[in-house]
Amino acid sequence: MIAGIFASSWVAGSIVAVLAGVIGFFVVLRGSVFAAHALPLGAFPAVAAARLWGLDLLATVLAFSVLGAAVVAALSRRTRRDIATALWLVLMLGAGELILSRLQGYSRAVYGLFFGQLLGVTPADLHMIAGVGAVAVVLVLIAFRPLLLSGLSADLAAVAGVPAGLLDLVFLTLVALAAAAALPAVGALLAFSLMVGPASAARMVCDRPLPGLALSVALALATVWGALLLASATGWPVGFFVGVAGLGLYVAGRLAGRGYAPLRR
């Protein structure tokens, strides 16, 4: 039974770890680390309705990383991203607050979405988280010349005709995803540290795109891997290893490198 449960971890854990590896490569060289923050975060009333209503939690909260993803990028046409983000994820705040405060064990909900409950996937978690997962890898090929081509230069993205408004809702979608996958099981700041420091590293060490993405997969499953086998040693939570290694691989990221070098072909 235990050890049913540590593969189901390991195998959701590792899946949630490519994504955010993916997709925290085009955070990164886009430049949009508030929004990976904020649409995690911004998917807090999902849960809190889940848990009240009793819907299908990981369902409610792609519908809501969704839902944010859209709202976010039709405000960033009328404003800027970052004051769009911002509204957006104070009212779904707001939201998550107000159906929390009539739930019962509120302090076990609001632990959950930030740290998520990885040692307590179940299969059906992990059907759906590797079934997002799946979609949001997909998409990224389909999208993949015109996302790097825009997050190195906006400018060279016009000139090619890449449409920016689509191509930044399609951008705001996958980081949605990413998160409907990555928050059951890692949690909002977790999905957070594990889109931005295994990327941020690759970033600072590689100056070729699909080096750069390769590099920000494998640090983002070393993360994982390695911390589920600290945290069945040890006792202690899976997510501090998670937050302690998305730091150290940052800081060991401006060691090795000199910052955010040019990408080559």
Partner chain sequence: MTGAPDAALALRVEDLSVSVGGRRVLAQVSFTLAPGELCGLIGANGSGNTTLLRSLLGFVAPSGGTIRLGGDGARRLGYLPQKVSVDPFMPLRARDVVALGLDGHRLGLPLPSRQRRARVDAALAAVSAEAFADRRIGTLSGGQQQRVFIAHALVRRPQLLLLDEPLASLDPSSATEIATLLRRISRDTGIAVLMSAHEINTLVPVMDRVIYLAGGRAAAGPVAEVIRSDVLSRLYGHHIDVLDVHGRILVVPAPGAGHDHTHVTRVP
Contents of the next structure:
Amino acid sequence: MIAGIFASSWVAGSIVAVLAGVIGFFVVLRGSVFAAHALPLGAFPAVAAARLWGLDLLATVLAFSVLGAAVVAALSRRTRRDIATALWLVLMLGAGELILSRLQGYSRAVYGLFFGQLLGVTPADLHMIAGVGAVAVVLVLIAFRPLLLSGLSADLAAVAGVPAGLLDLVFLTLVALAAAAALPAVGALLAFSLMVGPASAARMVCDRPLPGLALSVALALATVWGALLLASATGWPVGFFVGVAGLGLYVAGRLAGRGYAPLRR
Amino acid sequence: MTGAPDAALALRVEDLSVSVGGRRVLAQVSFTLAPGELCGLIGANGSGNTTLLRSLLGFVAPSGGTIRLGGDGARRLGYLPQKVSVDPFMPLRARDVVALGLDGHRLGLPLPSRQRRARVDAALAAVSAEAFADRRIGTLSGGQQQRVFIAHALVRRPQLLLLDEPLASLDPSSATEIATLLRRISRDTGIAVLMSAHEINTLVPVMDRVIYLAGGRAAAGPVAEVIRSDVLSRLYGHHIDVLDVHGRILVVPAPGAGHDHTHVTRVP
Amino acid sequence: MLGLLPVGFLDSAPVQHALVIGGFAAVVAALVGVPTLLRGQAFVTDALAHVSSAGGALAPLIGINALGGFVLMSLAAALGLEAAPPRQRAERDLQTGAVFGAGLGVAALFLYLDVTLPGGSGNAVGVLFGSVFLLGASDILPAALAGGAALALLALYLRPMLLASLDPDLAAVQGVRLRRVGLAHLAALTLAIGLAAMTVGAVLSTALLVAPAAAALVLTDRPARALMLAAGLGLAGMWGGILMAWQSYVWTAGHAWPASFCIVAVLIGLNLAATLGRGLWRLGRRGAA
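Can I get the form predicted together with the partner chain as well, since the one above is the form predicted on its own?
Below, the chain from earlier opens the complete complex, with every other chain and molecule after it.
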């Protein structure tokens, strides 16, 4: 069952899981959950445009992702960040709708971009996922300590000379990159689920950063593998299992962290 | 603004003036600080405490005056900002927080090294935090967290340690413990410590010198030469009484005087 | 004034329904958006909006009105969020994110079942992006009921909502039941999201709640004025978008643009204009001073 047709989706799903586990760890730690939700959707019109006009998928997605990160980082200086993010998000979704409405098989394309087509990953998709994923993971590992320090306290990071604005932009770009890599396989909406669930459970269990990061990756991999198996057994969408597992991991984390007073009212 | 090193002093500030947004916050503030000395920076909210610390750090450009750092001329400053608040679920132990003080600005993964670990251990020992070094930062009490953050600021071996309201939001016994700890660190290591506070009495037993800020101007010197009725009256521009009530200092305006400094009458 | 409108615009039945139901939905969403943004819940709004798509996909499966489906699912998600609310903002965001992911997973399943089960509509685009021109006379009553309920909740609880958004502790001291106010707000929010989802689709419904309210709050600090401005901007965005979609048929020689895109574009345009206008006005005042 795993062999043959599923091999490429298995590989693609695993790469996306590693990526989401690593980036998601910092998303949760730095409290950038909304950005992690919005930036994948910001890349949504990019995929649509690449399909419609035959542009290079990777270049288009990268351009839109970086643009999205820059716009959110810049806008949030003027207005509240969550509002800036929400407005950017609906604008990109609207633009995606406009572009997609020109495509044949409009409804199916929309469904695929939102919820993924893990069972239909092409070799070209796989190359893009692997390439972008590798770059994003390497960048995160390079910026590991400044990301941790500024996640701990923006003030302490400023004292140590970490450039807050630049780091923020780099991090949002990384989130966007991860999202771009995940988009063709698991879809914009479930890339997000994969970032939040495993990492939020991992940080409750581990009290050290590196083991926490490793556990986050392991849980993300388990989620994807489990979801793929269940999906091929039932014929239901992979995204359903990923989304439900994400919530399950979050709840498990909450239960594990129940000993800490701050969650209680 | 940083001039040539002055071997005998850790810090020399002369006629420092700072304006923020067109408003003069500090006017011709002068003081000196020797290695191993602990100096309290006393003043109400908005009297320029934080601005003074930030200009020493180089975050705010002075509009006049000089700041000279002593020692070997390298700007080695430790700084603890006001109210560092921590996400309770941050997956970092006290030890990891201190290690981030050592090299948190560096790129790449932290490689374990014996020297790195030794420096972190030494900083933890300096603040007597060995007992909770391996506990998650978010589970520590306010006083314990403050010790860890002081170790975070100390671990790069600064020549001058600046702390913005390190005793605020601590209960009285923790505040006294932290003040005594800072006293010990400055004596033992020769680090000059400058810490701001709203309230003077916790600091009286530990500080060598005091800088009293009011209306952007400062009176600086040993406690006995500054916290006096005549000096503070000159600083505020109207009569101030300094009372000693069972060993506690009360700074009170004479009846009918302005109310801009009644804050200091607060007795802990 | 009406003479400026294109020929046939107001005579078309779909346009009439779109103008009436869409306009009403836009006003309700904009009004609910103001206390929502003041409470810092832009992300919750967006999450509930996306989750409501699961309800939109469920509706044809169980044979209920789409509006009922949207409201049902976002209400379920909202109650899930309220069941165990963490205190800190970052933790709340995380909880919202987890519920949101699960809701979307369910949406993926229902949309899939829509396609595979007999009786399903198979219209993922309709649920996610909607079209205001597909509304009919049968939608008027449900929309009026949902909108009326949202407005009633808003009228009853607006003041405690505003007080609680300023300072929850102060509000609690003054006898505001924070929990009840929070629930009332979430109920109004889910009703408004359902209405907005019915007109522009689940994933774009955030625009109707956030864009006019954000613009209004940029322009004024006073709640009463913000509510009036938001309602006006929401209505202008909806009607402007409908007109733009109608006209796009002429501009593009037959490839009409999706109405939801047009509405979102006009709403965001109005928001940008408000933000820029406010910025220029401030600059001018500083220059004059």
